[in-house]
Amino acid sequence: MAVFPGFTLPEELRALRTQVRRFIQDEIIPLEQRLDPDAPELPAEDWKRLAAKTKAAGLWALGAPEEYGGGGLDTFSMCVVLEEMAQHRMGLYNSGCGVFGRYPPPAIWAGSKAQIEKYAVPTLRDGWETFFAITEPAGGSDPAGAIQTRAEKHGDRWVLNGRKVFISRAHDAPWGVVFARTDKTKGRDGISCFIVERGTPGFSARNIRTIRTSAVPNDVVFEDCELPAENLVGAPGQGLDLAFDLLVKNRFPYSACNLGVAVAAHRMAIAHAKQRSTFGAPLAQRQAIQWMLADAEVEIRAARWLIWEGAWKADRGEDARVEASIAKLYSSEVLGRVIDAAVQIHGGYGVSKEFPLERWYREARVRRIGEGPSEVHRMVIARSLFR
């Protein structure tokens, strides 16, 4: 979908954004209000019903290639839409509870036609969960040096041994991709990508409890886990190139979800400040509250521009690695500050289960770690300044 200079949104994209907004207001938010506030996900029957509605409305898998049943939206357009998709209680989980579609790890698109047909197509069609296993106990932000999980070739089989940590959905996803070292003498060029199915002998996963109520991560172990040769994605040694391509491109949609929840929290804070009175006057008339809301508004607008600029650059085929780090760093930290202000303005209600703020507050803390911690992104940005 073409984007005009100056980021003037095409009418088609604005209409799509409005359609998503109405679906969330009419279908998702009323359902969430009937669930336990800490429900990790929608009940299966509700998920299937809502997924069927998004498919019928043409809202399913909007970011997937059209030839595989998706909407074919570019990164910029998906960022615009995801900002809306995130604006509800479960909004930081899988872009709207997954009722708008779930996506396979992008590394699969570098695989063979047989791999795409066997794994990617049914994932898009049926909304399967998948996992992406790269982080290890020795350090997740330096995969080139930290990956110790190894894959050794024995005849027509690969044998995996090692451990991954904080891998979302590995306990129940039908399949995922795992990055392992195939040549210990080649550094980053000695890491490859493999498809691993749940239930493969030697593969096990246990839940790790965190402050989040959704997207439960797992500790994953591979013990003589045998894979057929055709489960190698791409060429041997291509793993980190595939991983980094995913990480850079995914940081813009990830940032857009951060922005969407910040927008929702900010809207709630404004509404509460207008309705709540203290000492005979609405909170909205208190300068301290006004400045908190004004600062939040400035940061939200700045975050949106950084996300849009970076996504636009990525869609043009330009190197957007620094822009991706800037967008992810700023949006995740803005999210935390905006929610913190909203909680403060709501007072006791801000930390009650009656409102989604306390859940967003906990989940926002994780967003400064996921997709690379803030410190690593600052390092990436700083390096670019001295090149």
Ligand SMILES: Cc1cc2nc3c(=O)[nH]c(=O)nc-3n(C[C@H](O)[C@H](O)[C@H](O)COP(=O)(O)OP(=O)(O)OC[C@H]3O[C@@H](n4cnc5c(N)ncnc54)[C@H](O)[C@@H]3O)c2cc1C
Second form
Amino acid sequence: MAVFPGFTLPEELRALRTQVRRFIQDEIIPLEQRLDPDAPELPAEDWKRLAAKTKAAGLWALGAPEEYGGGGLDTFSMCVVLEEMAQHRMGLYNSGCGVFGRYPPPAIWAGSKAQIEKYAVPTLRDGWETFFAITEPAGGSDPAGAIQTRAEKHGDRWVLNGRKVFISRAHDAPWGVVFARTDKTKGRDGISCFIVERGTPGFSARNIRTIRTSAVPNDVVFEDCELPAENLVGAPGQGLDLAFDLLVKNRFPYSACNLGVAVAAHRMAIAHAKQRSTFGAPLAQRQAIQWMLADAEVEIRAARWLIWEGAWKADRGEDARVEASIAKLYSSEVLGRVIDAAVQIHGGYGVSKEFPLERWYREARVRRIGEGPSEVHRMVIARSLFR
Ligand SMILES: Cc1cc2nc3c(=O)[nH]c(=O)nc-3n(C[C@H](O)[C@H](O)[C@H](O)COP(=O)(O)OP(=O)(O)OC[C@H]3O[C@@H](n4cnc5c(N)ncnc54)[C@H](O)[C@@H]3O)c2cc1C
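Having displayed the form predicted on its own, please output the structure of the form predicted in complex with the named molecule.
All chains and molecules follow, beginning with the one already shown.
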């Protein structure tokens, strides 16, 4: 659907964006205002009701392949839509608190038809949570060096042993993908990807409480977890390629959520600066405030173009690994700065639970660590400069 050159979005995409904006204003924001500001997610009944409405409106799973019941949007169009979907209190929680659909870990698309039918299709259809487990106690920045979890082949089963940390939603998602070493002589090429169901004997998960309210991460232990041979995704040793190739494309939608929340915080700051007077004049007339807002405006626009350009390249099948790192690095850092300014402009209300700002402020901090910390993305960008 997307036509990037020409600097205008196709009419159809603009209409979709408007539809999402209205859905959020009419359905999600009024509901969130009635909930505890720290609610990790929507109550189950509300979620079901909203998910049904999303499906009826044709807004469910827009980014998933059409053949599996999704909307078939390309990465660029998803970025445009996700910027809107993220603009509410629970918006950083994978955008739209899941009422616009929940997506399986991207690695599953490299799986067999049977794996896609058994795991990805019901996930998309019914909105199951899933988990993606790569980080270990020895570190997440360098999984090739840090992964010690191992899977050994015993007849027609794989036996999984090890531990993963900070695995979002592993305590309640019915299944996820786990990266484990299958050949310790091969380094990076000795890591494979497995589908693991939460109820597998030997699987246990314990919540790790963080500053993030939603999508609680877990400390996960695998003790002699037996997996059927068909739970291997792709070929043995292909695990990290699957993890990174597919994650790269995912970084544009992830960045678009950062952007959406930055836009919402910025809009709130502008509105507050117009209506709040101190020392006999509105804050909006103070240069100190104007400059904060001007800087935020510039950074938001720059982030949007970086995301859009990278997503457009990825959709054309070009190598967009560096663009993905640029988009992720910049959007998550801009998000932090824009929210910080919005909190400051709101004064005491900025850190109160009356507004979504304090929640975004905490959740945004995680965005500079998850999906590759800022330093790792700087490494990727720097490497491309010296190649
Ligand atoms: C709330 C939350 C949810 C998460 N969800 C998931 C999940 O669902 N699945 C999953 O697999 N992981 C998840 N993670 C883990 C996350 O991906 C890791 O925290 C991240 O990859 C960093 O790994 P680490 O914490 O082990 O830090 P380390 O790898 O120990 O790094 C520590 C710090 O050093 C920096 N650093 C590392 N190497 C270098 C270098 N060469 N030069 C300069 N600086 C460097 C890093 O950027 C980081 O700031 C989650 C984390 C959090 C906080």
